[in-house]
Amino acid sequence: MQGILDGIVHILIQSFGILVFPGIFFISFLALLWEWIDRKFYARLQNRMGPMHTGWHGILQPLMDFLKLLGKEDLTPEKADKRSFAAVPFVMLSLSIILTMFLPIVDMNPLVPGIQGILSFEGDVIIVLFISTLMAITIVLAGYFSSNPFGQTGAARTGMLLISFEIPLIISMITPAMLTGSLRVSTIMNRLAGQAGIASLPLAYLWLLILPFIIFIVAIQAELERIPFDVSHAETEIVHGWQVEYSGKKLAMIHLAEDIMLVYAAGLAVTMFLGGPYLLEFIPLEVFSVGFASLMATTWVGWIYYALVFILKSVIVVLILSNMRTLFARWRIDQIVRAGWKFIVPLALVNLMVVQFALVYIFPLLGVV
């Protein structure tokens, strides 16, 4: 009987984690909050006010925009591939939510050392990269399913973005995997942070993450199709690109999926390069030793602490991405492809070779293990 009760409790905890915290509800809340922060900061950098009138300083504006789109008329073009056209928003929203499930945000299982994502297994970095690529392919197909020339043009541009920046994105994520010797997202994060009983990496290793982090930020900005890489849905050129025929509920789900992808992108940067939801653990004092980690892992205080640290670090990444939107004007598609293949990809490959050379020859020679 006790075993049955333990099983039921475990299922309830897992269901709460998937549906509420740190799962779908929490991620959706962050998605709308990140959109507001992005729009507000972007506006202030341009000497504008941004959202102001819905909620405190316009904080409810993203939610109101989502609800408004849900109430709009949902149209399907006569010549569109109707079933595929209707499936695209559901696929995009599902893939974006699945990607966030790999982010280690809070300690859901005190019996397992270190913070794990809701989905976590050895080799999950490869799955994350595969699903993110599948998301880009879905966007490419979305434009063609609409049978609209502007949509097809936007889809073609998305495909060119994909082949230009997917490679440096993958290489930038391989670097922390090489340094930590793991292809598991949570293990990479815990080793970078020196948590879960794993010895922290030497400081010399961490210097090798600076350039991959910069490459990751540039590549993920392109993957999110944000300025200066927004040629795939440029309103001044191709109306709204691959999204031109989507309206009503479909467009609402697409926008929510894009906001969730921003949560995923910022969270992945925090997880792979910035130590995840760890902060006070880096302070070399006795109070932040094993006792502190045990307290965080066994009480609800840990959930609040880890969630707040994750939010704080993610906000910093979101502000960096918003700053890029302000600093740069939209590039032409040929400029984007040229920059990707002539500069970003070679730079990522050279960095990968430098990291491998340092691990095999330089660090052993210097006695850095």
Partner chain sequence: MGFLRKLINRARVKSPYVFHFNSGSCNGCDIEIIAALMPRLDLERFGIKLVGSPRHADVMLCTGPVTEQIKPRLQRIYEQMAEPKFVVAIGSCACSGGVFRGSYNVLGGVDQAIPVTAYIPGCPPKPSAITYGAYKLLEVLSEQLGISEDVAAEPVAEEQTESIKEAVEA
Contents of the next structure:
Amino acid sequence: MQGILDGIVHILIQSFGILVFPGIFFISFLALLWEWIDRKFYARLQNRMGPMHTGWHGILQPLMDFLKLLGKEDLTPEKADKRSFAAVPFVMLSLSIILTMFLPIVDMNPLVPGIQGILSFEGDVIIVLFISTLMAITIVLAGYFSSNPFGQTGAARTGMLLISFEIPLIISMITPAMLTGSLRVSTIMNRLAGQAGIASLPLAYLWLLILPFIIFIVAIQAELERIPFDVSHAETEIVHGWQVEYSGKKLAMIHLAEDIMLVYAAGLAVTMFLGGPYLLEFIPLEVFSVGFASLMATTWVGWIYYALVFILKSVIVVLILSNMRTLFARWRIDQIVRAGWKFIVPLALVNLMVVQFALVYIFPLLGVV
Amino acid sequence: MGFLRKLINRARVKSPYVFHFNSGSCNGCDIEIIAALMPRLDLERFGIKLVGSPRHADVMLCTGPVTEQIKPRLQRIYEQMAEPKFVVAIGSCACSGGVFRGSYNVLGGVDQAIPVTAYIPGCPPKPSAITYGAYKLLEVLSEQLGISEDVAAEPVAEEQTESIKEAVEA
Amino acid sequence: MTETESVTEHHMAPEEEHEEEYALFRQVMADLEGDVLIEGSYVHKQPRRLFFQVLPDKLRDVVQYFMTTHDMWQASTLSGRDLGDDLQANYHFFLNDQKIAITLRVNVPRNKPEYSSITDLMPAFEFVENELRELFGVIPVGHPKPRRCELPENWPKNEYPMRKDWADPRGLMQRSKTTGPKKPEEY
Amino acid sequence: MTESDEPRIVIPPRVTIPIGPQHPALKEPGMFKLTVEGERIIDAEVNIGYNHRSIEKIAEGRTFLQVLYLAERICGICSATHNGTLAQAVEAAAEVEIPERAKFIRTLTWELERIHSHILWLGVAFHEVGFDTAFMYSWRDREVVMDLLETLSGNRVNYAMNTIGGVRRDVTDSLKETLLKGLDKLEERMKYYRDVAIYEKTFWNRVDGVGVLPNKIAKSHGAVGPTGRGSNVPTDVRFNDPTQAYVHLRDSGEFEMVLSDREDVAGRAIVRVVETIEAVRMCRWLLHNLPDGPIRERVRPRIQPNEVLARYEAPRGEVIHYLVTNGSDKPERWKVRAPTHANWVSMAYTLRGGYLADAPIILAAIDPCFSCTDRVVLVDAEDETIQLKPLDVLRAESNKWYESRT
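What would the structure be for the form predicted together with the partner chain, rather than the form predicted on its own?
Next comes the full complex, this chain leading.
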């Protein structure tokens, strides 16, 4: 009886987790918030005000955009492959939501030590990378299904971006995995942060994360197709690229999926490199830290606290990404591919070798293991 | 459903995506539209965003008298826009044909080719006039769509009174 | 326009203060005797402007002469004119070394408005010669890319709007004066 | 999988991409059919005429003063250009010499317009390569020169400064101060943009070696303005065939033609930016040496029969007005050749072999101005009213109004 009751409570908590709090609703809320921050920061850096008259300083602007697009007529071009054309936005949206499920935001499962994502199992880093690649492939399909020369050019360019920036992205994420010896997102995060009863890593290891973090930020910017990598929907070149034929609800979904991808990108950077939702625990006071962590892990205060820390850290990453948008001109596709293969990929490989070398030879020599 | 409908109507007023079409204008209006989107006036404050594809747009900004050759394109692009859609004629030429009336290749006014919702006269209208016109359009739309307790009006009205006050004091 | 007016349109320049122009003018007239008509060729009062009346079938030779002898590479434009009985093509060039603008004029009869194109010598004339053909009906024979340029696609073949006798048969000029929105079903 | 005996060569499919008539890179209608193989442009075809408003035909039914306003509306960006060049042409046809002060003020308007047009181009170029921040910044600073023009002429775009026989508004001493102050600020900002354009790596990568127009081709295809000067073609009417106050500017020896031998988009960009700084210096020189005297000469409305070729270096290149008068108050024939028209042919050449991604910046590099190109001519001042009334109704109403007064 007790077991069944526990089971029901567990299921309720899990479904609440998936649907509302760290799940779909919360992620959508963050997505719209991130877009507002992105737009506002971008506008401020350009000496403009950005949205002002929708809610407090235009905070409701992304929501209004989304609602308006929902209320618009849905057009499907004559030549397009109708079913696939209609399916792509749904696929994009669901894939992007699944991706964010892997992010450890709050402690969903008190039985397991440390913060876990809603979805969390051994080897899920591979799944995350696989799905994010799938995202790019969906975009390619979206472009091809629209049967529009601009859409197809945009799709081809997305493919080019995929082959040149997916590899450094993967390699940059291997570094934390190598340091922690795990292929599970939550374990990597917990070990890097030195939490949840798992033996913490020597501080010297953290120096090895700086270079992969930079590579990660560059590669994720390409993954998100933002300036300077926005060739696949460059407005002045190929109108809106693969998005050109979408309108109404489908466009609303694509925009939401893009925003959720921003949440995912910032969240992944926070998780893999910045210690996830842990903040005060870094203070090396053993007593305080343990007591704090156990307090946070067990109560709803912990949920709010961890969510806030996660938001805070993500905002920093979002601001870095927005700042990158203002600083550069768009690169040409050949320049991007060249930069990717001549500079970023070799850098990532060198980084991989340095990490391996340090782990095997230098750290044992210095006595930090 | 009444609430949702109302919400979507308000969203329409709050986030018009505009799309710029030159139907044979002299460029004067076009550069003033761009100038209205630039830091000094910044139409994005009202949620107005310039998009490149007619599929994404709610409002088409038309400049210039409609020339014979651009007419079919204008009509086709108007058809490509998703409902609900609005057209704003910017400048004297787009309103009535302007100085080009009497030409053999001009239809005279955008309303000769497609239905027009709002007219912003001037040769060319100043960026501030375009901003004011856009704001007026939103106001009228909000009335038409049944949102009488207009939220868009308040902050702007405050700003205006403030600027008037400042001007009086200075 | 009457005959007398078309004659008085030419304002000859006085010899003083126009020495350079006259030197060039005399040289050209001597070199091109037979290709260039004396009537209609003159030095204009406005500084640095020369006008030459060229025989239609000699135009290519004259342009080639200028290109080789006077290093003429800057092709400015081509303007058409309706003189009544004749149609006229005015080729405007600029001699960058002497800094003198020259205009080569070709008169073609109204009933057979044809002369040979010079676009293959100077690619810069591709668009303007097309435009001349459309607006005036003067046909540069041998144009490498004859195509529609300015007028709408549905424009009738035998109407040339810039000719003086074009009487607007379809009421287009009046139509453009209508204002006010149409009824919804009329669009 | 069976192995085929003959190796197959895979040729990427050729796709024809239409750019225009409506395209975000072009603020005006024009159509470019680009045939691409993958990302490479194989062929380009320019299709214009969407803006043909038959201005030349309308002009034949208007008086010179009316045509002056019509000329202004050929192009909103270079309105003073056409307006001033036509005024110059009519004055030459009437053989009237205008006062020195009027010449200086006319030239001042032209040069200020050049500054505004070049900054506009710079912003558009930044926009084409996706550098929106610099786009916003340059357009913000463009407002400085727009304000100067507004204080000078009373209008932001269609200045209506020139009239036949002189200019309409004088430059007072206090206005002079304002202008000089604004020019100082502009010069400082332009030097900043010069550095941005040259030293900003991502922007430079997008324009360096792009859209190459060799000197020889530029000459034979008749490239004018910054397009030609960026390919080291010395075409600048201000120095080759000066009129108005440019004679004094040239004789002062302080100014030189800006040329670049880079032959690519970068060259054109540099020519434009440096020219803007030169234009600021020219404005300052003009203001410091402004002669005293009247600003207008009366010209009789009927102009003697004459034919005139008026030339002026507009921001985009050489403008030619060929005006034939016939003794009446209306032009017999008025031909306008705007600079963009001369640059089409060379632009189709530069597009070939480039990347599709470079097409917008190559298109923008000639600073295309379709409205100038697709000819127009004619103006009704009454139509500036807000009501949508036919002219005839207006006229009838105004007649009634006058009748009721008497």
